[in-house]
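A single chain, nothing else alongside it, follows as structure tokens in the form predicted on its own.
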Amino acid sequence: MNETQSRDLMVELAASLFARGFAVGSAGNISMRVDDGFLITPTNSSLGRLDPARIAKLDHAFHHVSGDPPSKEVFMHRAFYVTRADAGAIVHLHSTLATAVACLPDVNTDNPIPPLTPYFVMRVGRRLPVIPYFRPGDPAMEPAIKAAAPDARAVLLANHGPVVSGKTLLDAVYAAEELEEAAKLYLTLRGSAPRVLTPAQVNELLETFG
């Protein structure tokens, strides 16, 4: 996929997420690796109204080289890219139900959503840690995400929303969508005693589907 195709795909998928309420206003940001750096949505831009030509371009050192100024949360994306070699794209959303889980004070912050479905495990992985609250744009969030990312493909930012990595932009979007569905199931079943996947079943899924 060349850079023009990557920009067009980013616009298409961002618009789809926006249209379905995964982000509102200028909330959320998306990035992806390209051959000579990274593409990332501009600061204060709406995922529903991106211009492919104005998407910010960063070099391999995360310096802005072209396009509109990048999201003020570049550091959030960098935390995954420098920690996870398999991260080819990052999706940060304020999706309602995943954010709701991130607002609950009594969840297991190491892994708040149990393995209710195989698809959640296949897309999001074994762990979904909750990162302590930082104000939006606070670069102190970066080391906190870096500390969690080696064994987590995604995190929940307390009182903020999910940050999800994937091998490709499609993978990251699919994982973000699956995370929102898992949050819906978790909140629906909260207070009951649902059947969850066993550790052996989780291991089999990760060994089979990575």
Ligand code: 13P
The other form holds:
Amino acid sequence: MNETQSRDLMVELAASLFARGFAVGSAGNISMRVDDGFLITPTNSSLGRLDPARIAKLDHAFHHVSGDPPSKEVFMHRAFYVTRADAGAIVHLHSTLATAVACLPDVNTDNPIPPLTPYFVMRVGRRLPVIPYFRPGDPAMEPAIKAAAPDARAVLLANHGPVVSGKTLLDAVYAAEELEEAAKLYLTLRGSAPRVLTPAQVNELLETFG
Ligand code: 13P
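The structure above corresponds to the form predicted on its own; please give the structure of the form predicted together with this ligand next.
Everything in the complex follows now, all chains and molecules, and the chain you saw is the first one.
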């Protein structure tokens, strides 16, 4: 995929997330690797109406080289890229139900959502650490994400929302969508005692689908 196609795909998928309510206002940001650096959504832009020509471009050292000023959460994306060689794209959302789980004080902060469905496990993986609260744009978030990311494709920022990595932009978007669905199931079933996938079933999924 060349850079023009990457920009167009970012606009298309961001608009799709926005249209379905996974992002509102100017919340959320998306980035992806390209040959000579990274593309990232501009700060204060709406995922619903991105302009491909104005998407910010960063070099390999995460310095802004062109386009509008980048998201104030560049360091949040950088924390995944420098920690996970397999990360080709990052999606950060304030999607309602994943964020609701991130507001619950009594969850397991290593893995707040149990393995209820195969696609949650296949897309998001075995662990979803909850990172303590930092204000949006606080660079102190970076070391906290870096500490968690080697063992996790995604994290939940307390009282803020999910950050999800994927090998490709499509993978990261699909994972963010599955995370929101898993949060919905978890909150729907909270208080009951649902059957969850066994450790052997989780292992089989990860061995089969990676
Ligand atoms: P930016 O507009 O700077 O990307 O910030 C939006 C956001 O989601 C903060 O967490």
